[in-house]
Structures are given as structure tokens and as C-alpha cells.
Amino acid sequence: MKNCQHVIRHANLITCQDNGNPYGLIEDGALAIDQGKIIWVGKSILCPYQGTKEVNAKGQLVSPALIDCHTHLVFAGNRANEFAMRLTGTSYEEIAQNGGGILSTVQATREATLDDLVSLSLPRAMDLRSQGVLTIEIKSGYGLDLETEIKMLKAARTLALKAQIDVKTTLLAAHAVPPEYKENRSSYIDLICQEIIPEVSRQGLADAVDAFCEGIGFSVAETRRVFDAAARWGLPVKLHADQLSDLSGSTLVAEYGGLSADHVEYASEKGVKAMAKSDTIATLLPYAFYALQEKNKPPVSWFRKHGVDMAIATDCNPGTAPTTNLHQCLHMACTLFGLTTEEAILGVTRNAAKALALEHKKGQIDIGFDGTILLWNFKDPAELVYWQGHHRPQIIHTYSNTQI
């Protein structure tokens, strides 16, 4: 027999691999690892490998390590103030107008140093991490400032280090216009076209750049500045689109080739057919649905029905959705938007790593792909998501260095 470093033997191969058969499952399957990389995959009597470390699954479930692909992660301050006034009837809307919202957390998060920043938020990551979710994107967005949307980024690449994850950052400056550019829109879009957007590319600190289309947040003519700036710098764009109404965000991200549109709420027919025609992931944040109370639910039929594949994400932060339970937001996805329990399995996996051009490296079981794998304590994949609050799975091989 060859050798290599880890087989896992006489598992229930969740692969996420498009092979036929629901969640890409190999029954009795076994794969090789060697080099951080897996070198082969198949059922257990036909693997041709001998590991310096040999695991038997005893017939649990074995999965790709978790995606977490829209994270607000890096953050000072908390918001609970608010979640007590939305459940006395003041609106989201309402509260950002008046100076609460991400403008409540602009200010803590200005005031923290880098550290205080990696402090605060190294629990967070270490939560999602013992749920196997060991890729997470983590955006600014609380700083729109150069310094402060350095600095939150910074803090972002310092935290793959220290929790042992790997970490896509992306760039949110145009997330909400800050109070001393109140009366000035325009010079606050020219800063982060002209000076944060460059800046930060010539620094190679952000791997996207995000902005929050919506009537609370930028118009369709600002963001489309923002994008253009992205382009110029060679950096892929993402949108917070649709969520609190129908801005056509969709359409716009999908007509730059974006990564994913996320929220998607209120997504129009033809916005979910440019997202298709772009291959633009769909990123539902089930949590951030839940906590605002909102009644419109993203168009899940429409996706199925025009080919746009779904990832899941937490939204972690301050004041939408303070969790860092994807379990529960995969639960959610299903029981409040209709997902399949594959539907949510593979948007936390391959759907996810796509909503991060990890395509080819994330997300699957599958030659030449990542070698971090899960081990589950049970045997129908349906438990990933029926199961709430006690399961952590083993991480069986974690090779990476949080360079990806």
C-alpha cells in the first residue's frame, strides 16, 4: 500500500461533491491525507493508502471543515439597548436615524486599539471554531475612516492566527456614512474610492470590497461608484442587497461579476436572473431575518428555479445578529425559509467557500482540496442541522496557514 500521512476509514462521507447521490454521501468511504491536501477519495475496501495516523469513523459522519462566509466579527462596544427598544416597537430604521445602530458601534470601535480589538473578538472565533467552522470572512465596517478600517482588518488577518483559522477579509467602508461627513455624502464616497479603497489594496489587507445597498445605508449610483473603484484596484465586489426593500442591489452586484448577493430579501425575479446569468451566490442570514422580525423571506423558489446556489452565513455582529451559532442558522434557514437539510448543509460548505472564490480549494471532499476534516458523533447528515446546541465535532486534520 502507499503511505501518507491520515486515511479515515469507514465513514459517512458528506463530500458536497456533485456525484448523484444527496450530499455528495459515500457510504463506507475512506480518504487520504497528505500535505494538508486530500489525495484520494472512495469507498473504504478500495483505498490504495496506509496512514501515519489511521482514523475509524465506526459509520459517523465525516464533512469538509464549516464556512462561515458573512461575518461582522471584529467589533467593540455591544447594542442590547437596542434589541430592548426594537421589542418595544422602535424600528431598525428608526434607530439608525437617530444615531444608534452602526454608527453606535463606529464610535467604540474608533476608540479600540488593534488589540483590544483581537481580544475582543478572539471568543467569537474560537466559538465558531469548536463548531468546526475553521473559514470564516470577516468584513469591516465599523471604523469608515482609513485608520479604523485598517485597523479593523488588521485585526481580522491577527485573529487567523491566533484562533488556527483561516480568514477571507473583506472591505465595507461604504457601510453607513459616518456623522462628520452627515452633510456631505459625496466627499465621503470620493474617501473611499480615492483614498480607503487604494490604500488598503496597496496594503493587500482586504481580499473583497462590500458595500450596504439600501435606503438606510447607500444608494444604487453610490454603490456603483464604490464598485468601480473596486474594479480599478483589481478587487471582487460583494453586496448587502435587498434586505429591508427592492433597491435592484441584486442586479447591480450580479452586473460586476460579484461574488455573492446577501440578504436578498426582497430580490425581484429579474435580480435573481442576473445573479444566475453572473453565477452570484445568494447568502441568506437567517438570524438577521429572525432578529429584525422582518415578513418578507428571501425568494428560495426563485433561486431553484433560475440555478443560483445558496450559501448560509451567521451575520455575527453587534446589532442585527448578535450570534456566532451556525447550527442555529442553518436550523433557521430551514425552518424559516424552506431549505432542504442539503440545501443547508451545502451552504455552509461548497456554496459557502464559492461566496469566497474558494471554489477550488474549500467546501468538498474531494482530491486536492483542503485536508481540515470533521468528524460528526452520529450518522444521518440530517442531525448536522436537526441538532441544536451540544454537538462539536472532532477536528480530525487541521493543516493551514491562514494565508489563503
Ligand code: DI6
Given for the second form:
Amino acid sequence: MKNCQHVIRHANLITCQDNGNPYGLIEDGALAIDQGKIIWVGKSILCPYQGTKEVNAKGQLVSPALIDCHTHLVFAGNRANEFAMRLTGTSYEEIAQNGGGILSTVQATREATLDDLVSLSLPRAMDLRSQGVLTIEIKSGYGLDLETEIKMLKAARTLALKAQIDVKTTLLAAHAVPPEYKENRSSYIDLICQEIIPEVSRQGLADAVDAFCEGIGFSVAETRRVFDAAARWGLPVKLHADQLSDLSGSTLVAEYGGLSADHVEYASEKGVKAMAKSDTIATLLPYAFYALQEKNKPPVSWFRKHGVDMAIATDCNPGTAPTTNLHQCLHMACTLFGLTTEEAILGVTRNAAKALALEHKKGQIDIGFDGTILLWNFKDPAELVYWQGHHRPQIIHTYSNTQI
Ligand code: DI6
Ligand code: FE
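If the structure you just shared is the form predicted on its own, then what does the corresponding form predicted in complex with this ligand look like?
Full complex below, order starting with the chain above.
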């Protein structure tokens, strides 16, 4: 017997590997972890390791830690009033055009200090963590000026330490045109390309660049300028694409070899084919779809037909997705969009990792992958999707926060 730090035995092990079994399942599986990494995985009976800590899963489900690959969870302020307005017939676009929506959160976020932002956002991160979500992507985009965008990204990085999670940060300066540039959109794009992206990149505060390519956001031409600047600074891109209309955002982000096209309710088949070619993930955000009472569903059958992998995320934000419940989003991806439970689970593990360029580190139980593992108190993987509330995993292995 060889020695290592942790061994988990007798698990209903969903590895999320592509090993020919649903969920990459290994029945009566075991894994060995040393120095934060998985060093062995297979059938319990074959395990050659003895752990300093031994865990007997007693046939219960063991999974990789979950990943929420699209959130806006750092923000200040509250938009419950807009929810009430929408219920009486005012549309999301109308609210945005009248200075509400994203811009009301921008005002509150600009007024908040870095410490305020951290303490307001920490409960949201902790809530995700308690569900087994140990990697979270967090976007800026409620600052829309250099100082506040940086403050948001720093708040996101601070949350990683405070909540003991891994955080990937995304610069979303192209989320909305700030009021001071209302009459001069193109100067705002200049600011993003010539000051915000370079400074954020110099400070190493962003892992990717995103934009909101939409009628109420930025045009394809404007988005291109942002993507070109991101490329000059060596940052990968992702895009809020084809959420409310088909502006061919999916095609655009694929052209830039983007990590993911997100929302994609209105993506065309041409866009889906382009995504397949560039290996761009389709990130589905069913809570925003539901909250906006959208009618157009993302073209799941085209994603399947052309081999585009799907991720699922909360989109946690104060406007269109006031939620920190990733399990509910899994449920909705199945009931609203027709995903299978296996597709849903891969959407918050293997495919979510890929949407964050973490496909060699997270989202699967395999040799060399991150050794943070979840032990659930049930056996059937479908339970992760099916039941809402009260399922809280035991997190096995210590937090590392160093790999990304
Ligand atoms: N799409 C969304 O769903 C969020 N941003 C975006 O570009 C909404 C953000 C908000 O309403 O505050
Ligand atoms: Fe979003």
C-alpha cells in the first residue's frame, strides 16, 4: 500500500469524464488525493493507496466541486422595485431606457467602497459555496469607469480569500454606456480599449473580457473593437450573445475563438456551427430566461447536433437573475430547455470548467485535477438536479485557492 493524504472509498463516483458511462460513473469507486490534487481514481477494490484521512462514502454520491461560470455577484444596491414594475407591465428594456436597470446598480456600486462591496457580496458567494460551488466566475460591469471596474475586480478577488473559493474574474466594462458618455458612445469604447483593458491587464485583475452585444447594449462593430483590444492584451473573450435578439453575437465570439457564448436564446444555426468550429461553450442561463419571461429558448437541439458543449450558470445579478441557487438553475435547464440530468450536471462541472479555461484542472475527477471533492448524502446523480433546497454536500479536502 502506498501512502497519501486522503482516500475516499465506496463512492457512487461521478467523475464527469468522458469514459463511456453516464456522468463518467464508477460504481463502488475510490480516489486518492495528495497535495490538493487527485493522484488515483478507479474501483475501490483496486485502490493501491492508504490515506492519512480515510473517508468511507458508504455508497453515496461523490462528485467534483461545482462551478458557476457566469455571475455578476459583486454589486451594491437593490432592484426589488423594478421587479414590482415589471409585474405591472413595464419591460426590462423600458426600465433600462429610463435610467433604471443596469445604470441604477452602477450608481450604487460607484458609491460603495471596496469593503462595502466585499461585505455585500460575501453572503452571495457563501450561499453558492454551501451548495458545493467552489469555483465562481465574477464579472465587473457595474462600474463603467476605470476606478469602479477595478474596485469590483478587486472585490471579486478578495471574495476568493474570504469565502474560500476559487474566483475567475471577467472584465465587463462593455456592459452598458455610462450616463456621462450617453451622447458619445464611441469615446466610451475608446476608454475601454485604451485605458480600462490595458490597466486591468497590467494589474492582472481579469482572466477574460466580456461584452453585452445587444440592441440595449453594444453593436457588433463596438464589440469587435473591445475584442480586438482584449486580443492585444492577451485576454480571452466571452460574450453575452443573442440574448434578446439575433445580432449574430455567437458567430462573432466564435470568430475570436471565445471561451463561451452566453444566453444564446436567439442564436442562429450559422452561429452554432461557428461555435462548434471554434470549440466555444454555450452557457445557458435559465434563471434569466425565466425571470424575463422570454419566449425563445436556446437552440439545444442544434448544440447537440453540431457538438457544442453546454454549460449552465446562475447569471446571479440584481436585474434579471436575483438568485444564488445553482441547483435550481440545473432543474430549470431540464424543465425549461429540455436538457437531460446528465447534460445539466456536465454543465456545472466539465463544461463550466471549459468556459473558464480550467478544463485541465477542474470539473472532473481525474488524475492531476483539483482535489476538492463533494460527498452528498444521496446516491443518484439525478438528485442533484431534481431536489431543491437542503442538500448540502460535505466538502472533502482543504481549500487550495492557489491553482488559478
Ligand atoms: N445580461 C444580463 O442578464 C445581465 N447583464 C447582461 O448583460 C443583467 C444585468 C442587470 O440587469 O443588472
Ligand atoms: Fe450576465
